[in-house]
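One chain follows as structure tokens, the form predicted alone.
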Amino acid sequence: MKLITAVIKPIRLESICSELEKAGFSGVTATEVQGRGAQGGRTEYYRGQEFSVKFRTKIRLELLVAESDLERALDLIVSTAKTGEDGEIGDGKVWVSSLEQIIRVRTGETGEAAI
């Protein structure tokens, strides 16, 4: 059993999750966020005055998969969240888990039948 947790812009996140149920992944969780990268922050103006922004707003999408369904979802999510033919700065970062034991509250099931 994997976590896939990813930290994408927020603009993808329609697509990545639509993709995702498309797929038969039904359950996401999605967060927002505040980071940086390699895009660094920003400057931006209000009012005419300048201001230093040094957090950009991202989505952190959590999902639980099996073994046998990793590589399928992560190509799935690496795809999508990809902006252009050839990405760019700022696209988000994706990493994965193992997991010890997942437990369903509701039915008690564990293991890959409570994902």
Given for the second form:
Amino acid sequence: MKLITAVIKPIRLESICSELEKAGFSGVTATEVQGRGAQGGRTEYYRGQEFSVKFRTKIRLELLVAESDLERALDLIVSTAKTGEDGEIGDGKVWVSSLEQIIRVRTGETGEAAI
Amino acid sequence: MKLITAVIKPIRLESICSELEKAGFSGVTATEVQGRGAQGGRTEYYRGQEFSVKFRTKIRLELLVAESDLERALDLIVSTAKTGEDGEIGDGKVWVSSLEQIIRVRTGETGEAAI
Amino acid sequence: MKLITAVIKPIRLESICSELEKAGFSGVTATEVQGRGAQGGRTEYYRGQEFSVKFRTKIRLELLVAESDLERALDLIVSTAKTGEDGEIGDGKVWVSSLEQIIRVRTGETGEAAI
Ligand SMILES: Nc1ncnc2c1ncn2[C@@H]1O[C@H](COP(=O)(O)OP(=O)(O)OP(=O)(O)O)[C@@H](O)[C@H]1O
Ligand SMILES: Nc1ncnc2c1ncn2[C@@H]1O[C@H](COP(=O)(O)OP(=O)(O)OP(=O)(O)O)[C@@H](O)[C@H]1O
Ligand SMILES: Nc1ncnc2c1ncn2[C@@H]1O[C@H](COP(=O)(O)OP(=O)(O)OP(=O)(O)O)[C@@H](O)[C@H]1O
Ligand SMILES: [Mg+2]
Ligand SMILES: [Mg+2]
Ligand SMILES: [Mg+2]
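Okay, that is the form predicted alone; can I get the form predicted together with another copy of the chain now?
Below, the chain from earlier opens the complete complex, with every other chain and molecule after it.
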């Protein structure tokens, strides 16, 4: 059992979730976060005033998946998270960790049956 | 050292946290999230208007525990997260991962002593 | 590849992020959370009224790092998260888990190259 975490652009949230659902990945948890990527803080100018832009609002998605579904879910998330033709800076970062246990509260089911 | 993550109904937050504290699990981190479970998006009707309900507000709890406390903490969370007699749809999902290190900032303590 | 999660005092967010950036750790994800530590719930009095203080607003930072950068990033976070001379109660908790995969959405890069 794996946990996929994806930090994406808010504008892609609806597409990603609808693609996930069509592919059978109905469960998902979304959190509003503030993120900074490889470009780090930038200095911008507004009406002659200098100010630093450090964070941008992103959505952090979590997706519990069976190991056998991992690659399919990752491909779908990465391809749908992209904006523009070749992707743009800030389009997102995705990471995968391993889980030892999953439980569905209502039924007490555990393991892949609880996903 | 384990990390328990539980996505629960907001209405159960207070009970769960007070039960955890009584059982000696005082430390906890809570985040407001938007979640969708196995039922996925549903179409609902309100005054003749169709609209799709995709996400519901949930609370994501994180709990660092020693391995020896894992089962006790899980049992407590799962039983207290249930609503109604036999639980209801949307009552929650719980998952467990393994941690390599924990540090208490103030003292620099590490490992189980830092939980 | 490792994931560092640090729950810190909001007042230390700017210092920590600027120190991280100076040290070459430009990428970071921040979430506003509610936290309770080892001291648990306390009862406080305000104008004769008793009320319990359970949670405090904290910032949950996530940082993806290469294994070779782990200790340096941890030292920096722990030392900068401290308030006052010797640290204060509530200064923070930091934990580390292992990651199986990281992907940069724009380029499709994976592994440490995607951090
Ligand atoms: N090293 C990191 N640690 C934690 N979070 C990160 C890291 N890198 C990126 N993120 C999160 O992912 C979001 C999207 O990152 P982003 O797409 O900008 O990655 P990037 O490596 O800068 O790639 P690009 O060059 O395409 O912008 C960030 O806003 C941040 O929330
Ligand atoms: N596969 C999943 N991946 C990520 N988050 C999930 C997943 N399944 C559920 N969640 C999170 O847990 C919350 C509660 O899930 P829920 O209790 O509805 O699970 P379920 O499997 O649909 O069980 P039930 O049939 O009892 O509703 C969701 O709102 C979502 O935030
Ligand atoms: N066991 C835990 N599980 C999950 N989150 C925790 C745990 N302990 C602490 N946290 C999170 O970290 C935040 C900071 O914790 P805090 O610094 O108070 O830790 P502590 O162990 O109580 O140390 P101190 O005695 O220095 O206060 C908490 O508000 C909470 O969000
Ligand atoms: Mg970037
Ligand atoms: Mg459900
Ligand atoms: Mg404390």
